[in-house]
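Have a look below at one chain only, the form predicted alone, in structure tokens format.
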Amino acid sequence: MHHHSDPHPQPWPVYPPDAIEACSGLLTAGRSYDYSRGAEIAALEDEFAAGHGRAHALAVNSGTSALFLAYQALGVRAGDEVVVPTFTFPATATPLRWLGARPVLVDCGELTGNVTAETIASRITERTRGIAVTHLYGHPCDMPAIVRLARDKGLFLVEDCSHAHGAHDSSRRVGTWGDAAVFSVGARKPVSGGHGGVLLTDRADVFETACLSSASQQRSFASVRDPQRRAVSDTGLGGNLRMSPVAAVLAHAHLRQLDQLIEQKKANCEQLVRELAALPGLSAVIPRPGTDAGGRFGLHMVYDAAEAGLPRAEMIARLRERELRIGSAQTSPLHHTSLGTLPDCRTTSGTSGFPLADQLAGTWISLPADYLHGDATALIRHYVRQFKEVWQR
């Protein structure tokens, strides 16, 4: 096997020199907590609450934390049920179990691997409190429907946008449609801190109620009015879920230079699949008629083993021998985890009752999207040609 250099950029999170002359002043200075709402957290905050129009952000150490804040905020309790989608990363179901609550999963509605209204519809029982969407790898849900089926059903919603920075649809972004929103803003995000998290919501009550239970004190004085509210900000939950000064000026950047970021992502996800579908038993995911997937956190082609000719384990291996860095789906549906032995999981026939799931993730491929930011070109390139080599053999 001939080996040429590796072709590979650096993989994403990539920070802009002022950035890290930022956090490095903040390291001279000492500053690398902050237990109130300092300059850096309250910027980010404020770019993240009014670039989605939102009453309130708050910036904590992780998605996962914020998924708790906006779970235990809108009233989950012991025995509650939420819907949530079974193809999903598992923090979008984790933090309920801490609540005693139960996820119920849902199957995919649509290619994309989203669910619908009505796939939600079908798991929503007498103790049903909520439900919880996830715009899988940017692929906006069809929202509208799902809002209605809330409202009607008298069910909170919570958007997991952790996919999804900068994602849309013909007349909005997502974030914006949920009793809560929250983004991932750690690891290889579109927007990443390192490690970071933020819950978007327009309910005060919410956003106080997750201030309360994230920190203690300084923060919950600085943020909580409701003179109730305010009696317990001494000790609140006596949470500590704070997201460091370092990471909100890490994700700050990223946030600030979205747009081109999505522009330069978007071309470059766009001709290599564009490219790839040329060959016989590979195609494109189909959005959504209007949508857009905005930072393209994973990337995803549907593999047809029969057209291709070979298996797509064997397929997946031929690629990794020349590394590529290809695999399966990048996240396996929950009722494939150990939260599938949840009774809600098992169907009275024994069969999975999650088909369609089954379908998409037994037939994609993960392409790398962590390495198409920037100039892509020669990359592309790469992988175009070493696919069909393979695909010629």
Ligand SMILES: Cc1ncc(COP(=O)(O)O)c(C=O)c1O
The other form holds:
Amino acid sequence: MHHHSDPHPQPWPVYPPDAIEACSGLLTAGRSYDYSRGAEIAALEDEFAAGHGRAHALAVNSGTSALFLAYQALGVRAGDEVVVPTFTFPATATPLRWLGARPVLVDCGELTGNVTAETIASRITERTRGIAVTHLYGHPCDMPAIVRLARDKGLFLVEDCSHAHGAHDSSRRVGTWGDAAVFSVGARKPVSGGHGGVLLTDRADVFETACLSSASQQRSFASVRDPQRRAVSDTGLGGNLRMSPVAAVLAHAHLRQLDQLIEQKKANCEQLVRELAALPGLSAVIPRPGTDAGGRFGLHMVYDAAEAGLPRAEMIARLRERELRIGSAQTSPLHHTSLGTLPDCRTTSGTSGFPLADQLAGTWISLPADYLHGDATALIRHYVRQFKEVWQR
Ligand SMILES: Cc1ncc(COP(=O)(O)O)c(C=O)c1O
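Hand over the structure of the form predicted in complex with the named molecule; the form predicted alone is what we had up.
Below is the whole assembly, all chains and molecules, this chain first.
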């Protein structure tokens, strides 16, 4: 048995005292909800929009809601097809079902797990209305090529940036490319209000339609300008997807310290990966040149069972016996879920239509990114020592 005390710090999300105090102030004032666009919601939206050079930001109650609103406002209708990555969280695809549309899954095209213009193009049909991409675990997709494809084919483009707060390529942040970009700001995301999502767009029609579908009256009167849309501001379009001002305060606190989080997390993640890569059978997931994975929601390494000498599941079990928070890939490809029973998920000869996603999901191990904020020196030392002991057996 191991007699050391638990070396894990409090996992993310961690909030600064002034944010907790501000929440307490809201509750004392009876302001646990907001029908309008109060100061807290406005501050979060304004900073998200400005930080991405976008005309409009809409704060809502989850990333899933923001994706639903994006698809709906971009005109997705029953029977449409939208191309989405198989390697993503289900919510990139599931709001399409609510609209009666069909998610068409796409394989990864690069070793980061991201889709590429080539893998997307192979799934476009005459029913395709749009493309959604996920910047998986913060790695930015090759957006110039994907934007070109979307333009050539006349398709809308949605970026799911839920893993990628503050991520960028050599010229731009993620969230600055798509017709709409969506961030989850819930749960363990690098920017998290506990529950929340943000929709970014430059299109007034998309913003105003999303606003009407997420709120009525005060909020829609405050934001909806187009006369036809403004005429239904009193009732809205039937969704109540507003963000709590408490969540807005918490998410805004994270947003203000995002650069600092990225700096610390980048250094910690790179150190842990560098030291573990010295072991046989463990290697880094290589980012595309010029990119940075921002707040790093999730951290993986490639595991080669033959070189390491044990099947992956057994190695993970041995590491977990030592209370290391190690697992297989954090998200499993959607063709492994019930979404995989959709048509088109198999080749005509019956093999998987997603060979690269299967390869990556079958060889990655996840490292505990949720604990690598702040000073993680002791934690990294502990993990490296434990890994080395397990490898020596
Ligand atoms: C890629 C991706 N998209 C969307 C979501 C959904 O966000 P939420 O949980 O805020 O609804 C998540 C959440 O984990 C996610 O990882």
